[in-house]
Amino acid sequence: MSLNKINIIDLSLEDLISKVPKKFQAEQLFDWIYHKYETDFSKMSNLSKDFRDNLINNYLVGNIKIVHREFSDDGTIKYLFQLHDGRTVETVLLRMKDDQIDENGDMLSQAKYTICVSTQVGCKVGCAFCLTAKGGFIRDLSVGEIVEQVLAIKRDREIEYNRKGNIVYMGMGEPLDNLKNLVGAIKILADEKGLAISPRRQTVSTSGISTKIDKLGLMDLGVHLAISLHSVDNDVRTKLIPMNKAFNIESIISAVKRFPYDNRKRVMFEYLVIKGVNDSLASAKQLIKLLEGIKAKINLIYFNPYPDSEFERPSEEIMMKFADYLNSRGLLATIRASRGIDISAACGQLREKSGLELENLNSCN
């Protein structure tokens, strides 16, 4: 693919519309991308010729593809993404509900998914439970590259494109540090006109970047907040995630105090549980304490183990004793099911495993 071409999917339509004669024509452009999941200009039946030759001069449709999917008995399924210059990113399709039927075969509610998006390769954070952030930060992702994980997925999974899901921003990289792209890919995902997800159905999971997270308050785009957490003591959170270090624990749960929110939604605080690390009692009285006047929900989640790492999942009672201290005292606590625990689960680790990139990048030098 020329580099010199533009990527439509960088774009939003009102973008395109500034780009092309007439704005029915960006629409159209925009149907055939979004609704039809075409990708070849010459097959866009109900667009000019002329019109079809300068799209095919000076843009392509896309600059990723597939080049590994893993799957798990649970219905995920984790993709691994080749961009442009070979890089690698993975991106998860986590199926939550399966469709109901009723007796005489008609549908009483379509299944429930959710993509869970990367938005950078590597990682500048460094959480040392992470397998991502063994290979460093390349690069930031572009808005397309953002946007086009979800469009291949449903176009791979057949998925139609009014198909309600979710959007979690929960892969690869830090959100809030490619902050103008991510915002970006918002914007173009929510279109009536493209997928239209709703923004209140997309997450921005965040490590807790405070003073960013007050910058993506102040756009009120309606997107719901998730933080990495992970621990209630600053030293323990600082071995965990150094980033901690400059934005600590107080600064997180000032500017989530001050983000916009609706009112009937709670705000999500990730909590990995580490066996022998976070997973006292005393931590579940220190959360408690840090959350009083927040409505939060508390998300807590297994580690899971990869090769070499110093870490360990915590056992099935510990996660309940945790959970249910919780919720007895009045903070809304749930246990993430396990997924894809059979396949690459933890994030990085399928790209890990391939060494695809590593083929690649060699093969260029």
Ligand code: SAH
Contents of the next structure:
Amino acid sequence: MSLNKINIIDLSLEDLISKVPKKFQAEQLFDWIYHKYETDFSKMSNLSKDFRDNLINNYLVGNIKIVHREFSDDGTIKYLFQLHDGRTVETVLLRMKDDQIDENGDMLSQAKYTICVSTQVGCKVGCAFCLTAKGGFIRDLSVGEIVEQVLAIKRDREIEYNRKGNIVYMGMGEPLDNLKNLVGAIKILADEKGLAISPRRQTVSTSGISTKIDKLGLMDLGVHLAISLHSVDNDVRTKLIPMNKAFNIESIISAVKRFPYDNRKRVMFEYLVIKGVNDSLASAKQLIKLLEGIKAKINLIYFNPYPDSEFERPSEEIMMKFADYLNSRGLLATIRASRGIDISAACGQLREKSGLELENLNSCN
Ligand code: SAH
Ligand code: SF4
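Show the same protein again, this time as the form predicted in complex with ligand SAH rather than the form predicted on its own.
Then the entire complex follows, led off by the chain already shown.
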């Protein structure tokens, strides 16, 4: 692969228009790549021969490849992608509900899917409970590497480009620590001439870099926000997420209050429940107080242990009690279904597991 070729997946439609002779050629290319999922320029039959030759010599359609897939009984598929430098990241496709068809064979509701995307190789934030953090930070993903995770999965599963789906930036890495490329990817994924995944269907999850929450808010893209809160006590939260020293709970809550939000929607707060650390009803009570005045939704997540992890998974009983306490007092709380629990559920675990197996996984493509 020639490294001086331009990766088209890195480019917005506007970028592409500025690089090719005619605007309609850029639109045709977008159609081939994002609607027909074609990766081979020589098969793009309605492009002129000269234009195709120019593309073959100077451009690439993406440069990440699927090296491993794990299938879970509930329909979740976990992908491991290899990047051009040999590094790997994970992406997860969450279950599509079956299409519903009425007695005349007409479509009532279309299958939906959610893709959980990575934004960095490793992560700088260093959360004590997170396997991704253990390997430290390697590098940011480029715009194209973020977009291509979605494109490659849609292509792999033959999901039509216009089928409604959601994107959550909850894979490996801290999205707001790679803000520029994240925003570039959000816009390309949202392009009406491409995959057309509206920003309203895209959720950015952050461990709480308050200043960057403000920056993202000022761009007014219409994306949703999910805050990885995990604790209501600054001392406990600093132990879990060291960055809490610089960006404490109060600073995050103020930034959330400033974030431009669609009034009909709720800000999601993720709360990783860890046995004996943050699972008491006193914590639940403080959580209600903390979120007063915010249209919030709590997503409770079971801590998922991995070899040598210092924490434990809470019992189902504790989870239910915590959720019931919040719900009975008017704070909407759900327990995240442990999707794909039979494959390596939490972030970073597939990559960890298959580190040694990569050589014989290349056949997955
Ligand atoms: N860096 C961002 C983006 C997602 S991190 C953030 O922290 O919000 C990936 C997700 O995996 C987060 O929701 C985090 O809470 C979750 N996670 C990390 N380690 C986990 C573990 N051991 N068990 C369960 N969930 C975990
Ligand atoms: Fe980074 Fe998120 Fe993992 Fe924390 S939980 S180390 S922010 S990826």
